[in-house]
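Consider the single chain below, provided in structure tokens and representing the form predicted alone.
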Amino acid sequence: MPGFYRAAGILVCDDVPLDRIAATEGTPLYVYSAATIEARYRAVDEAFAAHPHAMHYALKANSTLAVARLLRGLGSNVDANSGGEIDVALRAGYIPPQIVFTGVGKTQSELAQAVDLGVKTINAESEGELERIDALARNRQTRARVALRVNPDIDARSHPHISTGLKTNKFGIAITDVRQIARRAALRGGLEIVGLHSHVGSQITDLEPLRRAAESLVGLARELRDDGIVIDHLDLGGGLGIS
């Protein structure tokens, strides 16, 4: 039986008694159920089976190497939120085209690391960040793949302190400004605009905010297509919560 349960009064994980693990490894320690992680991953992955998609595990949730390697083996890509998490991803066996670099407050050295590696996408939070990425890429005589993080002004219906998709939040580019900023960014020699990204919050237990965010990005992608900017992927972020 997968997961945690009691057998004859002994707590076990994936059929392994926890007292045996504690005796072998010592305490305190963390124990994760590989079978449960696999089941959760496959449930989401299979839900999108009819559509072209890629799953990117957010290392900020748990950057334990064993967990990252388990998910890579299941076919997952990865989302890194810092230079340190990019290093963890590489140690876990992910290759740069499988890594999306996201997050606020990226340092110059972290952006340089992502540009040098040639990660799948850098999710840019602002026009200022686009300018910094462009300068780094042109200095290296290359083009960096970027996605624009869109603030769609959508309430995630979770706790206000973990809501990231409203216009009153500090995250991303206001959806009303994205088209104009994208036009300017498309003229920069060091940038290749390949995606649109949104992250409306965490602990989301109602799918309606994610549905609305997806609709907003699709509409925006169509507008950019009319401007000659072809988007090849939409990055729909947000934490699915536990009710």
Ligand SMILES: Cc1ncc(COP(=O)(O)O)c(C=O)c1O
Given for the second form:
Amino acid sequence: MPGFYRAAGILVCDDVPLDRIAATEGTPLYVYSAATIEARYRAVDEAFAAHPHAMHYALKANSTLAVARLLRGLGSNVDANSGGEIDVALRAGYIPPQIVFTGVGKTQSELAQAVDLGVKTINAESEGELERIDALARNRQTRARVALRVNPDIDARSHPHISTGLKTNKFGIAITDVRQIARRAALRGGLEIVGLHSHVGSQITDLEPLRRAAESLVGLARELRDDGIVIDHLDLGGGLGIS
Ligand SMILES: Cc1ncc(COP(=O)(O)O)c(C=O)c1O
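Okay, that was the form predicted alone. Show me the form predicted together with the named molecule next.
Now the full complex is given, and it begins with the chain already shown.
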């Protein structure tokens, strides 16, 4: 049986008694259920089966190598939030086209690392960040693939401290400014705009905010297409909550 349960008074994970793991590994230790992670991964993956899609596991949730490797084996890609998480992804066997680099606090050296590796996309949080990525890429005579993180001003209706998609939150480019900024970014020689990204919060237990965010991005993608900017993907988050 997958997950954690008690058998004859002993706590068990994926059929392995925890006291046996404690005896061989020592305590304290962390134990995760691979079977449960796999079941959850497959449930979400299958829900999108009718659409071309890629799943990106947010390493910030748990960057343990064993977990990262397990998910890679299931077909997952990753969302890395720091240079350290990019390193973890590489150590776990992910290749740069499977890595999306996100985050509000990217340093110059982390951006350089992502440009040098040629990650799938750098999700840019602001026009200033686009400028910095452009300069780094042009210095290297390359083009960096970027997605614009859009702040769609949508309430994820989870806990206010983990909400990221309202205009009062620090994350992303205000949806009303995206078209202008994308037009200017498209003229920069070091950038290739390949995606639009939104992440409205974590621990989301109501699908409606995610649906509305997706709709907003589709509308924006159409406007950008009218401007000659053709993107190849929408990057939608955040994660569904645990009840
Ligand atoms: C860009 C991005 N990706 C992923 C996450 C992780 O979100 P979740 O735990 O909802 O999957 C966050 C959380 O703030 C985020 O901002």
